[in-house]
Amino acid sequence: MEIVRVSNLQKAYGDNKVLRGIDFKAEAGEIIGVIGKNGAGKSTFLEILMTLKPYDDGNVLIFDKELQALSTSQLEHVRKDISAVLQPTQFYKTLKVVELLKLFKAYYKSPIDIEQIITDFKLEPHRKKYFDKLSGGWKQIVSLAIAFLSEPKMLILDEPTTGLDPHMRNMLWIYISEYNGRTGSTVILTTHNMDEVELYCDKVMLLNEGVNEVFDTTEAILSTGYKSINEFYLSKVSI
(Lines of atoms letter the chains of each structure in order from A and count residues from 1; the text may use other names and numbers.)
(Lines give C-alpha, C1' and ligand atoms only; values in the text may rest on other atoms or scores of the structure.)
(Ligands and ions follow the chains in the order given, each with its own letter.)
Protein backbone atom coordinates (compact mmCIF):
# COMPACT_ATOMS: atom_id res chain seq x y z
CA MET A 1 0.00 0.00 0.00
CA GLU A 2 1.38 3.38 -1.01
CA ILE A 3 1.49 5.93 1.81
CA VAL A 4 3.37 8.82 0.16
CA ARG A 5 4.02 9.77 -3.45
CA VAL A 6 5.95 12.94 -4.27
CA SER A 7 6.56 14.15 -7.82
CA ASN A 8 8.70 17.10 -8.93
CA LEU A 9 8.42 18.77 -5.51
CA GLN A 10 9.78 22.31 -5.48
CA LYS A 11 10.12 24.80 -2.66
CA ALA A 12 11.96 28.11 -2.45
CA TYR A 13 12.46 30.80 0.17
CA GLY A 14 12.79 33.91 -1.94
CA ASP A 15 15.64 33.27 -4.37
CA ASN A 16 16.88 30.26 -2.40
CA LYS A 17 15.59 27.09 -4.07
CA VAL A 18 15.62 24.55 -1.25
CA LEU A 19 13.90 21.66 -3.08
CA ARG A 20 14.39 21.41 -6.83
CA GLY A 21 12.28 18.61 -8.23
CA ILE A 22 12.09 15.86 -5.59
CA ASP A 23 10.59 12.47 -6.50
CA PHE A 24 9.84 10.11 -3.62
CA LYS A 25 7.63 7.16 -2.73
CA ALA A 26 6.97 5.37 0.57
CA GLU A 27 5.06 2.13 1.04
CA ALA A 28 3.35 0.88 4.19
CA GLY A 29 5.82 -0.80 6.53
CA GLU A 30 8.96 0.84 5.15
CA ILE A 31 11.61 2.66 7.17
CA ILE A 32 13.21 5.31 4.97
CA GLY A 33 16.24 7.42 5.86
CA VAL A 34 16.61 10.90 4.39
CA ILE A 35 20.26 11.93 4.48
CA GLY A 36 22.33 14.91 3.36
CA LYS A 37 24.39 17.79 4.66
CA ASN A 38 22.90 20.53 6.81
CA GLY A 39 20.99 22.86 4.50
CA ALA A 40 20.27 20.15 1.93
CA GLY A 41 16.51 20.54 2.41
CA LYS A 42 15.79 17.58 4.70
CA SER A 43 13.79 19.45 7.34
CA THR A 44 11.80 21.36 4.72
CA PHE A 45 10.94 18.07 3.02
CA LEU A 46 9.70 16.56 6.29
CA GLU A 47 7.70 19.68 7.17
CA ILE A 48 5.90 19.42 3.82
CA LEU A 49 5.09 15.75 4.46
CA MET A 50 3.73 16.76 7.88
CA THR A 51 1.45 19.27 6.08
CA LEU A 52 3.09 22.07 8.07
CA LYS A 53 4.59 23.92 5.13
CA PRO A 54 3.22 24.77 1.66
CA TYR A 55 5.17 23.98 -1.50
CA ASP A 56 5.56 25.91 -4.72
CA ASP A 57 5.18 23.23 -7.38
CA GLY A 58 4.83 19.51 -7.91
CA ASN A 59 2.53 16.96 -6.31
CA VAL A 60 2.44 15.52 -2.80
CA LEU A 61 -0.01 12.69 -2.22
CA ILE A 62 -0.36 11.32 1.31
CA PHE A 63 -2.79 8.45 1.85
CA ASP A 64 -3.71 8.96 -1.83
CA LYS A 65 -4.77 12.58 -1.26
CA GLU A 66 -3.12 15.54 -2.99
CA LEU A 67 -2.33 18.00 -0.20
CA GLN A 68 -2.84 21.24 -2.13
CA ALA A 69 -6.33 20.10 -3.19
CA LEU A 70 -7.52 19.57 0.38
CA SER A 71 -9.62 21.89 2.50
CA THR A 72 -8.56 22.80 6.02
CA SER A 73 -10.86 20.16 7.51
CA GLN A 74 -9.61 17.53 5.06
CA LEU A 75 -6.00 18.37 5.98
CA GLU A 76 -6.86 17.90 9.66
CA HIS A 77 -8.21 14.46 8.84
CA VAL A 78 -4.93 13.53 7.11
CA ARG A 79 -2.90 14.85 10.07
CA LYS A 80 -4.65 12.45 12.44
CA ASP A 81 -2.71 9.58 10.85
CA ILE A 82 0.68 11.35 11.08
CA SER A 83 2.88 11.68 14.16
CA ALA A 84 6.28 13.31 14.48
CA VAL A 85 9.20 13.57 16.89
CA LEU A 86 11.18 16.69 16.12
CA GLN A 87 14.29 18.47 17.39
CA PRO A 88 14.50 20.08 19.86
CA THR A 89 12.07 18.19 22.07
CA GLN A 90 9.82 20.59 23.95
CA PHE A 91 6.79 19.77 26.07
CA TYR A 92 5.10 21.36 29.06
CA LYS A 93 7.81 21.83 31.68
CA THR A 94 5.42 21.72 34.61
CA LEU A 95 3.91 18.32 33.71
CA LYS A 96 5.09 14.91 34.85
CA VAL A 97 5.59 12.04 32.41
CA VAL A 98 2.35 10.27 33.33
CA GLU A 99 0.45 13.58 33.09
CA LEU A 100 1.81 14.18 29.60
CA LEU A 101 0.78 10.71 28.49
CA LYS A 102 -2.74 11.20 29.87
CA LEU A 103 -2.98 14.62 28.22
CA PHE A 104 -2.05 13.33 24.79
CA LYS A 105 -4.16 10.19 25.18
CA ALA A 106 -7.16 12.48 25.68
CA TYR A 107 -6.12 14.74 22.80
CA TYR A 108 -5.75 11.81 20.38
CA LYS A 109 -8.80 10.02 21.83
CA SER A 110 -6.44 7.05 21.93
CA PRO A 111 -7.68 3.60 23.02
CA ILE A 112 -4.15 2.63 24.08
CA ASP A 113 -3.75 1.91 27.79
CA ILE A 114 -1.37 4.35 29.47
CA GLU A 115 -0.06 1.68 31.83
CA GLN A 116 0.83 -0.51 28.85
CA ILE A 117 2.75 2.37 27.27
CA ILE A 118 4.61 2.94 30.54
CA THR A 119 5.51 -0.75 30.65
CA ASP A 120 6.46 -1.02 26.96
CA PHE A 121 8.74 2.02 27.12
CA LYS A 122 10.18 1.17 30.56
CA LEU A 123 8.91 4.47 31.95
CA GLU A 124 7.85 3.27 35.41
CA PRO A 125 10.92 4.78 37.18
CA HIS A 126 10.21 8.09 35.44
CA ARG A 127 6.41 8.31 35.54
CA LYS A 128 6.33 10.96 38.30
CA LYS A 129 9.31 12.94 37.06
CA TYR A 130 8.83 16.30 35.41
CA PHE A 131 9.56 16.10 31.69
CA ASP A 132 11.99 19.01 31.90
CA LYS A 133 14.10 17.12 34.45
CA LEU A 134 14.63 14.04 32.24
CA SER A 135 17.86 13.38 30.37
CA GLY A 136 17.89 14.01 26.63
CA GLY A 137 17.56 10.30 25.93
CA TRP A 138 14.51 9.82 28.13
CA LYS A 139 12.92 12.94 26.68
CA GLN A 140 13.19 11.31 23.26
CA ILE A 141 11.75 8.03 24.59
CA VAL A 142 8.78 9.88 26.13
CA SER A 143 8.28 11.85 22.90
CA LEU A 144 8.22 8.61 20.93
CA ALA A 145 5.73 7.06 23.36
CA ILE A 146 3.47 10.10 22.91
CA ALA A 147 3.77 9.84 19.12
CA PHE A 148 2.68 6.18 19.28
CA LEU A 149 -0.45 7.10 21.24
CA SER A 150 -2.13 8.31 18.05
CA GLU A 151 -1.39 4.97 16.32
CA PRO A 152 -0.02 6.81 13.27
CA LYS A 153 0.12 5.34 9.79
CA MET A 154 3.16 7.55 9.16
CA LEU A 155 5.78 8.44 11.77
CA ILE A 156 8.27 11.22 11.00
CA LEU A 157 11.47 11.55 13.00
CA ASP A 158 13.90 14.44 12.67
CA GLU A 159 17.33 13.28 13.87
CA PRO A 160 15.77 11.22 16.69
CA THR A 161 19.04 9.93 18.19
CA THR A 162 21.14 13.10 18.07
CA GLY A 163 23.08 13.51 21.33
CA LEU A 164 22.08 10.13 22.72
CA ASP A 165 24.54 7.61 24.09
CA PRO A 166 24.75 4.16 22.40
CA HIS A 167 22.45 2.53 24.98
CA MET A 168 19.67 5.10 24.51
CA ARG A 169 20.07 5.03 20.72
CA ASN A 170 19.63 1.26 20.80
CA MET A 171 16.55 1.53 23.02
CA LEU A 172 14.97 4.10 20.72
CA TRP A 173 15.56 1.95 17.64
CA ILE A 174 14.13 -1.12 19.37
CA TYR A 175 10.89 0.79 19.96
CA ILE A 176 10.80 2.19 16.42
CA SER A 177 11.47 -1.19 14.81
CA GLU A 178 8.97 -3.03 17.01
CA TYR A 179 6.23 -0.50 16.31
CA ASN A 180 6.98 -0.56 12.60
CA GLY A 181 6.88 -4.36 12.52
CA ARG A 182 3.75 -4.66 14.64
CA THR A 183 1.61 -2.04 12.87
CA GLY A 184 3.01 -1.87 9.35
CA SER A 185 3.38 1.89 9.74
CA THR A 186 5.74 3.91 7.57
CA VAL A 187 8.71 5.60 9.26
CA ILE A 188 10.53 8.47 7.54
CA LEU A 189 13.50 9.98 9.33
CA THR A 190 16.49 12.24 8.92
CA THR A 191 19.80 11.35 10.53
CA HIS A 192 23.52 12.01 10.31
CA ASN A 193 24.26 8.55 11.70
CA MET A 194 24.98 6.40 8.65
CA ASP A 195 25.38 3.24 10.77
CA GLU A 196 21.73 3.58 11.81
CA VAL A 197 20.68 4.01 8.20
CA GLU A 198 22.53 0.85 7.22
CA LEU A 199 21.17 -1.18 10.13
CA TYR A 200 17.54 -0.12 10.17
CA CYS A 201 16.43 1.59 6.96
CA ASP A 202 14.88 -0.21 4.01
CA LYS A 203 15.53 2.69 1.66
CA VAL A 204 17.73 5.78 1.55
CA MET A 205 17.14 9.14 -0.10
CA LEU A 206 20.22 11.32 -0.45
CA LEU A 207 19.40 15.01 -0.76
CA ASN A 208 22.17 17.08 -2.27
CA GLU A 209 21.59 20.79 -2.87
CA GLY A 210 17.83 20.31 -3.09
CA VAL A 211 17.90 17.31 -5.43
CA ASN A 212 17.35 13.68 -4.50
CA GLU A 213 20.58 12.46 -6.03
CA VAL A 214 19.95 8.86 -4.96
CA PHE A 215 16.80 7.07 -3.81
CA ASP A 216 17.20 3.31 -3.49
CA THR A 217 17.27 0.37 -1.10
CA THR A 218 20.25 0.03 1.22
CA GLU A 219 20.96 -3.37 -0.33
CA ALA A 220 21.07 -1.94 -3.86
CA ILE A 221 23.41 0.86 -2.77
CA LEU A 222 25.81 -1.54 -1.03
CA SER A 223 25.71 -3.96 -3.98
CA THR A 224 27.42 -1.36 -6.17
CA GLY A 225 30.69 -1.81 -4.29
CA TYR A 226 30.42 0.48 -1.28
CA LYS A 227 31.63 -1.09 1.96
CA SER A 228 29.12 0.90 4.01
CA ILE A 229 26.41 3.53 3.73
CA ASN A 230 28.87 5.96 5.33
CA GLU A 231 31.36 5.36 2.50
CA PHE A 232 28.55 5.88 -0.03
CA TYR A 233 27.50 9.11 1.67
CA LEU A 234 31.02 10.56 1.79
CA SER A 235 31.56 9.69 -1.88
CA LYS A 236 28.45 11.63 -2.92
CA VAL A 237 28.61 14.70 -0.72
CA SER A 238 31.33 17.22 -1.40
CA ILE A 239 33.14 18.86 1.50
Ligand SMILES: Nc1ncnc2c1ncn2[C@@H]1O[C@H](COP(=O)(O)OP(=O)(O)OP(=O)(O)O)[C@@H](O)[C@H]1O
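Between two forms, the rigid core is the largest collection of C-alphas that superpose within 1.5 Å. What you see is a predicted model; the values in this text were computed from it and never measured. Residue numbers count along the first chain shown, from 1. First, how it differs from the form predicted together with this ligand.
The Cα shift for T119 between these two forms, taken after rigid core superposition, is 2 angstroms or larger. Once the cores line up, the CA of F104 ends up less than 2 angstroms apart between these two forms. In this overlay on the rigid core, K133 has a C-alpha that sits 2 Å or more away from its partner position between these two forms.
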Contents of the next structure:
Amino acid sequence: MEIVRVSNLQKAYGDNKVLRGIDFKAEAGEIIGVIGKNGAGKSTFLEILMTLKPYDDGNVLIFDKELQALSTSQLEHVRKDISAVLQPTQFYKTLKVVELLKLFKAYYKSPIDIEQIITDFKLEPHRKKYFDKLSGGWKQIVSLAIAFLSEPKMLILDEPTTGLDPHMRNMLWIYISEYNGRTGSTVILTTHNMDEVELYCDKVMLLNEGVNEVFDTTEAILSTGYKSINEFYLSKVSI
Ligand SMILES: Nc1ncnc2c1ncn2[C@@H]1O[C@H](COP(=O)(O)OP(=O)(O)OP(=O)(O)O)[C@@H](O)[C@H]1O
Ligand SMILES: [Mg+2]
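What does the same protein look like in the form predicted together with this ligand, given that the last one was the form predicted alone?
In what comes next, the whole complex appears, and the chain from above leads the way.
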Protein backbone atom coordinates (compact mmCIF):
# COMPACT_ATOMS: atom_id res chain seq x y z
CA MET A 1 0.00 0.00 0.00
CA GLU A 2 1.30 3.41 -0.94
CA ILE A 3 1.56 5.88 1.96
CA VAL A 4 3.35 8.81 0.32
CA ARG A 5 3.81 9.86 -3.30
CA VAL A 6 5.74 12.99 -4.16
CA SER A 7 6.24 14.23 -7.68
CA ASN A 8 8.23 17.19 -8.94
CA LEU A 9 8.18 18.84 -5.52
CA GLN A 10 9.57 22.37 -5.52
CA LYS A 11 10.22 24.68 -2.62
CA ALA A 12 12.14 27.94 -2.40
CA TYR A 13 12.87 30.33 0.46
CA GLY A 14 12.98 33.63 -1.41
CA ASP A 15 15.64 33.19 -4.12
CA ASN A 16 17.02 30.03 -2.50
CA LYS A 17 15.54 27.14 -4.50
CA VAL A 18 16.02 24.33 -2.02
CA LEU A 19 13.89 21.58 -3.58
CA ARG A 20 13.97 21.63 -7.37
CA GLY A 21 11.90 18.62 -8.36
CA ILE A 22 11.77 15.75 -5.89
CA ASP A 23 10.20 12.41 -6.83
CA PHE A 24 9.66 10.06 -3.94
CA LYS A 25 7.37 7.38 -2.69
CA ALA A 26 6.96 5.35 0.46
CA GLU A 27 5.06 2.11 0.86
CA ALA A 28 3.56 0.79 4.08
CA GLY A 29 6.21 -0.84 6.24
CA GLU A 30 9.25 0.76 4.63
CA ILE A 31 12.05 2.43 6.56
CA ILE A 32 13.51 5.14 4.34
CA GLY A 33 16.63 7.17 5.08
CA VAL A 34 16.94 10.63 3.57
CA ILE A 35 20.57 11.67 3.34
CA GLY A 36 22.50 14.64 1.99
CA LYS A 37 24.88 17.32 3.16
CA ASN A 38 24.08 20.12 5.62
CA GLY A 39 21.65 22.48 3.97
CA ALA A 40 20.63 19.99 1.26
CA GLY A 41 16.95 20.40 2.16
CA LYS A 42 16.26 17.24 4.18
CA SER A 43 14.47 18.98 7.05
CA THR A 44 12.53 21.10 4.59
CA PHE A 45 11.39 17.94 2.82
CA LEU A 46 10.35 16.27 6.08
CA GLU A 47 8.50 19.37 7.25
CA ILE A 48 6.50 19.35 4.03
CA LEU A 49 5.62 15.67 4.58
CA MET A 50 4.57 16.56 8.11
CA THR A 51 2.16 19.07 6.59
CA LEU A 52 3.96 21.86 8.42
CA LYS A 53 5.27 23.78 5.41
CA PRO A 54 3.68 24.91 2.14
CA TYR A 55 5.38 24.08 -1.17
CA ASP A 56 5.54 25.99 -4.43
CA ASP A 57 4.93 23.35 -7.06
CA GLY A 58 4.49 19.64 -7.63
CA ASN A 59 2.34 17.14 -5.76
CA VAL A 60 2.50 15.59 -2.33
CA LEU A 61 0.00 12.80 -1.75
CA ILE A 62 -0.27 11.32 1.73
CA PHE A 63 -2.67 8.42 2.18
CA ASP A 64 -3.77 9.25 -1.42
CA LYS A 65 -4.70 12.86 -0.63
CA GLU A 66 -3.03 15.87 -2.21
CA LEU A 67 -1.98 17.98 0.78
CA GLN A 68 -2.49 21.43 -0.66
CA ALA A 69 -5.99 20.57 -1.86
CA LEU A 70 -7.19 19.64 1.64
CA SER A 71 -9.41 21.72 3.88
CA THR A 72 -8.27 22.41 7.44
CA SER A 73 -10.44 19.62 8.85
CA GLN A 74 -9.26 17.15 6.20
CA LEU A 75 -5.68 18.07 7.06
CA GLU A 76 -6.36 17.45 10.75
CA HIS A 77 -7.60 14.00 9.80
CA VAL A 78 -4.41 13.19 7.85
CA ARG A 79 -2.28 14.48 10.74
CA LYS A 80 -3.85 11.97 13.14
CA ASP A 81 -1.93 9.20 11.41
CA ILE A 82 1.42 10.98 11.34
CA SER A 83 3.85 11.39 14.19
CA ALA A 84 6.97 13.43 14.00
CA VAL A 85 10.01 14.38 15.97
CA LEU A 86 11.59 17.59 14.83
CA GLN A 87 14.64 19.42 15.95
CA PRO A 88 15.09 21.21 18.21
CA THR A 89 12.75 19.63 20.71
CA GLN A 90 10.69 21.97 22.84
CA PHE A 91 8.19 20.72 25.38
CA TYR A 92 6.36 22.09 28.34
CA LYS A 93 9.07 23.07 30.74
CA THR A 94 7.08 22.63 33.91
CA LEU A 95 6.24 18.96 33.40
CA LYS A 96 8.02 15.87 34.62
CA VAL A 97 8.77 13.01 32.22
CA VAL A 98 6.00 10.77 33.53
CA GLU A 99 3.52 13.67 33.46
CA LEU A 100 4.38 14.43 29.87
CA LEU A 101 3.86 10.82 28.87
CA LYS A 102 0.49 10.75 30.64
CA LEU A 103 -0.55 14.00 29.01
CA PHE A 104 0.20 12.74 25.52
CA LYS A 105 -1.32 9.33 26.22
CA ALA A 106 -4.57 11.12 27.08
CA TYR A 107 -4.27 13.46 24.10
CA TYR A 108 -3.75 10.60 21.63
CA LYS A 109 -6.16 8.33 23.48
CA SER A 110 -3.29 5.87 23.25
CA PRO A 111 -3.76 2.25 24.28
CA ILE A 112 -0.01 1.99 24.98
CA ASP A 113 0.93 1.39 28.61
CA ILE A 114 3.04 4.24 30.00
CA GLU A 115 4.99 1.85 32.24
CA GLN A 116 5.88 -0.22 29.19
CA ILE A 117 7.15 2.88 27.39
CA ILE A 118 9.18 3.83 30.48
CA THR A 119 10.74 0.37 30.49
CA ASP A 120 11.31 0.20 26.73
CA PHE A 121 12.99 3.60 26.59
CA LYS A 122 14.98 3.07 29.83
CA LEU A 123 13.27 6.07 31.37
CA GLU A 124 12.88 4.75 34.92
CA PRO A 125 15.71 6.85 36.45
CA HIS A 126 14.30 9.95 34.76
CA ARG A 127 10.57 9.58 35.27
CA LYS A 128 10.34 12.23 37.98
CA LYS A 129 12.73 14.72 36.42
CA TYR A 130 11.52 17.87 34.73
CA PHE A 131 11.82 17.61 30.96
CA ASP A 132 13.60 20.93 30.90
CA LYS A 133 16.36 19.64 33.19
CA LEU A 134 17.19 16.52 31.16
CA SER A 135 20.32 16.31 29.02
CA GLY A 136 19.88 16.87 25.27
CA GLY A 137 20.01 13.16 24.48
CA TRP A 138 17.38 12.27 27.09
CA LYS A 139 15.10 15.04 25.83
CA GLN A 140 15.45 13.40 22.44
CA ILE A 141 14.55 9.97 23.87
CA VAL A 142 11.46 11.33 25.67
CA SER A 143 10.33 13.10 22.47
CA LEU A 144 10.70 9.85 20.56
CA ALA A 145 8.80 7.89 23.19
CA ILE A 146 5.97 10.41 22.84
CA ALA A 147 5.99 10.08 19.06
CA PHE A 148 5.32 6.35 19.38
CA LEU A 149 2.44 6.89 21.81
CA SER A 150 0.04 7.86 19.04
CA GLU A 151 0.77 4.58 17.19
CA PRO A 152 1.24 6.48 13.92
CA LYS A 153 0.95 4.93 10.47
CA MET A 154 3.77 7.20 9.38
CA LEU A 155 6.62 8.27 11.59
CA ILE A 156 8.85 11.13 10.49
CA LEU A 157 12.11 11.58 12.36
CA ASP A 158 14.60 14.36 11.75
CA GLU A 159 18.02 13.15 12.91
CA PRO A 160 16.57 10.99 15.70
CA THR A 161 19.92 9.61 16.82
CA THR A 162 22.01 12.78 16.72
CA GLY A 163 23.38 13.39 20.20
CA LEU A 164 22.59 9.92 21.53
CA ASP A 165 25.29 7.74 23.06
CA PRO A 166 25.94 4.34 21.40
CA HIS A 167 23.66 2.37 23.76
CA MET A 168 20.76 4.77 23.39
CA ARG A 169 21.26 4.88 19.63
CA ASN A 170 21.13 1.09 19.56
CA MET A 171 18.07 1.00 21.80
CA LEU A 172 16.29 3.50 19.62
CA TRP A 173 16.96 1.55 16.43
CA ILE A 174 15.83 -1.69 18.04
CA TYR A 175 12.63 0.08 19.07
CA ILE A 176 12.06 1.59 15.61
CA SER A 177 12.66 -1.79 13.92
CA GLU A 178 10.40 -3.59 16.36
CA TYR A 179 7.64 -1.00 16.01
CA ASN A 180 7.92 -1.08 12.23
CA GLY A 181 7.80 -4.90 12.21
CA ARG A 182 4.85 -5.07 14.61
CA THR A 183 2.65 -2.35 13.11
CA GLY A 184 3.73 -2.20 9.47
CA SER A 185 4.11 1.55 9.82
CA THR A 186 6.27 3.62 7.51
CA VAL A 187 9.33 5.39 8.91
CA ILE A 188 10.99 8.27 7.07
CA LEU A 189 14.04 9.74 8.71
CA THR A 190 17.15 11.77 8.16
CA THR A 191 20.55 10.95 9.56
CA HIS A 192 24.17 11.82 8.94
CA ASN A 193 25.20 8.39 10.17
CA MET A 194 25.65 6.19 7.09
CA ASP A 195 26.18 3.02 9.14
CA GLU A 196 22.63 3.38 10.48
CA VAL A 197 21.30 3.76 6.96
CA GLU A 198 23.11 0.63 5.86
CA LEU A 199 22.00 -1.41 8.84
CA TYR A 200 18.38 -0.34 9.22
CA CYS A 201 16.96 1.42 6.16
CA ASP A 202 15.20 -0.45 3.35
CA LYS A 203 15.62 2.47 0.99
CA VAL A 204 17.81 5.52 0.65
CA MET A 205 17.07 8.89 -0.90
CA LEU A 206 20.12 11.02 -1.57
CA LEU A 207 19.18 14.67 -1.80
CA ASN A 208 21.73 16.64 -3.78
CA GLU A 209 21.44 20.04 -5.48
CA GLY A 210 17.71 20.03 -4.83
CA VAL A 211 16.89 16.71 -6.49
CA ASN A 212 16.70 13.07 -5.45
CA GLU A 213 19.96 12.13 -7.13
CA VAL A 214 19.53 8.55 -5.98
CA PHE A 215 16.42 6.84 -4.63
CA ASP A 216 16.84 3.11 -4.37
CA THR A 217 16.99 0.17 -2.02
CA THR A 218 20.03 -0.03 0.23
CA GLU A 219 20.67 -3.47 -1.23
CA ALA A 220 20.63 -2.21 -4.84
CA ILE A 221 23.04 0.62 -4.00
CA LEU A 222 25.47 -1.77 -2.34
CA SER A 223 25.21 -4.25 -5.22
CA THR A 224 26.62 -1.64 -7.61
CA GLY A 225 30.05 -2.11 -6.06
CA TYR A 226 30.17 0.28 -3.10
CA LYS A 227 31.70 -1.29 0.00
CA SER A 228 29.39 0.70 2.23
CA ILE A 229 26.72 3.38 2.18
CA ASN A 230 29.36 5.72 3.59
CA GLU A 231 31.58 5.08 0.57
CA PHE A 232 28.57 5.61 -1.72
CA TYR A 233 27.79 8.94 -0.02
CA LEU A 234 31.38 10.19 -0.20
CA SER A 235 31.64 9.32 -3.87
CA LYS A 236 28.35 11.04 -4.77
CA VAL A 237 28.46 14.21 -2.70
CA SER A 238 31.19 16.80 -2.79
CA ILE A 239 31.83 19.15 0.14
N1 LIG B 1 12.61 28.95 7.39
C2 LIG B 1 13.60 29.16 6.51
N3 LIG B 1 13.75 30.35 5.90
C4 LIG B 1 14.71 30.56 5.01
N5 LIG B 1 15.61 29.64 4.62
C6 LIG B 1 15.52 28.42 5.19
C7 LIG B 1 14.51 28.13 6.17
N8 LIG B 1 14.67 26.84 6.55
C9 LIG B 1 15.71 26.36 5.85
N10 LIG B 1 16.23 27.31 5.03
C11 LIG B 1 17.34 27.11 4.09
O12 LIG B 1 17.01 26.03 3.24
C13 LIG B 1 18.17 25.22 2.97
C14 LIG B 1 17.88 23.79 3.39
O15 LIG B 1 17.74 23.74 4.78
P16 LIG B 1 17.34 22.41 5.55
O17 LIG B 1 17.26 22.75 6.97
O18 LIG B 1 16.14 21.85 4.89
O19 LIG B 1 18.60 21.49 5.23
P20 LIG B 1 19.04 20.09 5.87
O21 LIG B 1 19.37 19.19 4.73
O22 LIG B 1 18.04 19.65 6.84
O23 LIG B 1 20.40 20.46 6.60
P24 LIG B 1 21.07 19.81 7.95
O25 LIG B 1 21.74 18.53 7.52
O26 LIG B 1 22.11 20.83 8.33
O27 LIG B 1 20.00 19.64 8.98
C28 LIG B 1 19.33 25.90 3.70
O29 LIG B 1 19.99 26.72 2.76
C30 LIG B 1 18.65 26.72 4.76
O31 LIG B 1 19.42 27.85 5.08
MG1 LIG C 1 18.07 19.24 8.89
